[in-house]
Amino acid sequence: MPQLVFYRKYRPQSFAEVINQKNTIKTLANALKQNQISHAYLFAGPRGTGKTSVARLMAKALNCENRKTNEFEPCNKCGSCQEINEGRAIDLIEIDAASNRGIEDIRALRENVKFPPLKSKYKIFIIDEAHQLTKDAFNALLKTLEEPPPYIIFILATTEPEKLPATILSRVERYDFKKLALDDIIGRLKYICHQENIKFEEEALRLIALYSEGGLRDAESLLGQISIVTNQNITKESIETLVGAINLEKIKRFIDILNKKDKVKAIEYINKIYDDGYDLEIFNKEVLDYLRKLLLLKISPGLAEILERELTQEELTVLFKQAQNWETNVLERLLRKLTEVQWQLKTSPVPTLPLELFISEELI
């Protein structure tokens, strides 16, 4: 079973199936119902949040043979919809700008634009990772965006919209995609597990969701990979072993050691974590996240509302109790220092050194 099979298999086939992008979907739906179609769109946002999936849905809806006036959902039954679902639509051209970023590639695209669609109402170009196009390629694309034929629609997708030239941004209709909430990702993973007869522990899915950092594609891909290794039985321990995720208890224990200012135990703990095979970048990142939660609770108990989606009530109770042992200014200082450590861990010749230096300098 390929690693990405779940992501492909469970790709949304209608706008109603898209998770957590309500404002974007509502605006696109209204545009489709009112036939107010732009010649160029920009879908911007973190990876795995549905940009290319929504781009394909737009392509389906625009060329759907059965979609009536005042409707926006593709039928998924006509020849055009089925061809897009099966990846064989000749009037839908998908370009990965990461590997087709030069001016010659865009010149070829411009030549393609001259020809009308062979079977559909629109010829649609989806350019993924659009920010990776070269300056010359952008200039060549700009000429096409300025005066495209009426049968051409461009959809640019990017994780870094700030890298697109202002001249391009001024000629596209922009939609911003946001990271998915933890509960939304967990809910989707549960659905896939039930469909695929995969046994799972709740905490295991929570760790997958946390590890994916708000990207559903990453979560679904990881679920597919781990389900193979674990023979369709996903446990908390298997996630920790396979991806180096650190459970909350290990983080809590380290935070308690920091609070007691025990240098020897702290350094021993870091080395044990490393010897046990955990990724120190992931460990430090989760320590940062834990300290952030403590800081928010220290600033105001009312900020617990921000954390309720990520934590159980029992975990929140532990955090409240632990926050009482810290001063706000100390938490702020540690967060700043560990943010620097996060970058140092990427390049350190000795993996444990940045954290050991942090401990030596901070636990006075």
Ligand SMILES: Nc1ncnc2c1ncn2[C@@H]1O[C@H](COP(=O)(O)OP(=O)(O)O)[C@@H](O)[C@H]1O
Second form
Amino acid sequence: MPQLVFYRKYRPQSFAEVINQKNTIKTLANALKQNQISHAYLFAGPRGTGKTSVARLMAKALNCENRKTNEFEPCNKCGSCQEINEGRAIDLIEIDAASNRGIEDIRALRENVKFPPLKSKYKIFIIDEAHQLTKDAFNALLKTLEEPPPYIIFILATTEPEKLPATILSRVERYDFKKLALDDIIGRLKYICHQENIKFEEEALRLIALYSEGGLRDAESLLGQISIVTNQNITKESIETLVGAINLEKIKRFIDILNKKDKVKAIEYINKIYDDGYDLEIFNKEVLDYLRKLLLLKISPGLAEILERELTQEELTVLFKQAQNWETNVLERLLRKLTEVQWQLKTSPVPTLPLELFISEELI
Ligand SMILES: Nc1ncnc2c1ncn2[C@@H]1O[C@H](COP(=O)(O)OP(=O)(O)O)[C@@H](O)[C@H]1O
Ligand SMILES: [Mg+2]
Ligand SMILES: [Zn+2]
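We have the form predicted on its own; now please give the form predicted in complex with the ligand.
Next comes the full complex, this chain leading.
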């Protein structure tokens, strides 16, 4: 299933191919040209914006056997470049901090740092999701960052830089990766469609780009899935069907938060939905629809017949299960209030306020 790995197949192999991170690339390229290398970099920014890709490009450029002074692009031909492209370079160590969080892992890393690279100029550590390291691990890392041997380079990548300790932040050269612009994502999706002989409607690609919220990886994954489902012929309608499913997931999550009466989470969730560009009126209407279905099932499982027209058997099973967690009178109260909220949302001077008030007053 080659389509599923679009995001890997289309990983930029040169700095020139990286979209939308102009300032970062320019500064890194200049540093490479002048051989002004830092021993610790931090790449911060949302997922799917190129952090890992650029980290690997840096590693490639730094260890490229053909790169001359005043050049910055890796050649992609020498032994070192090829080993990195094929993921078998021994002097490039990639650590996923989400699964190697502990002190032992960092202790192993500290041992490893003591030995010079085996084949290349630099030994390079890429630590992904660096904010997930434990406190002890950070302390151990800090010791290495204080006096790194000249052949060692760390590249930390994170989606949540604010979770990194100040002591680490002060020792790294930081680059902020930005979300990609809609048109850039659309452009890249078009390029992939042409390469892969996928037929598409313009509007469909725009919808994919919208729903991926500035991250190219998600856009490419979605494109891959849709192209399989639609047999390489992507229509606007096919996207709407799939994206509808994504929306339902978002609603379900909110319903669960309401059920747990978690005011803080609920308010955070509403604000995230709003910040992500969703229309709160549509969101609220879908929440209403969902709670209504739960209420009908509460009144009588027999009423499922009414719902069967709109739902698949699997969706009904999920609904039945969720309905068990609710009291009928709570559903009635929330539904009545959310119906009022629906009207208030049209005129509220602060868009999120009607839902926030609802959460504050009713989640008791
Ligand atoms: N700025 C970008 N330019 C070109 N492709 C990108 C960019 N950002 C992400 N991609 C695409 O998304 C995939 C995943 O990107 P990655 O670098 O792993 O993102 P991150 O590490 O920021 O989550 C890449 O393989 C590439 O196909
Ligand atoms: Mg990454
Ligand atoms: Zn090379």
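For clarity, every value in this text was computed on a predicted model and none was experimentally measured. If you superpose the two forms and keep the largest set of C-alpha atoms that fall within 1.5 Å, you have the rigid core. Numbering follows the first chain given and starts at 1.
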### Query
Fitting the rigid core first, would the Cα of Tyr290 be found 2 Å or more away between the two forms?
yes
#### Entry: Core fit, then Glu332 C-alpha moves 2 Å or more between the two forms
yes
### Query
After the core is overlaid between the two forms, has the C-alpha of Leu345 moved by 2 angstroms or more?
yes
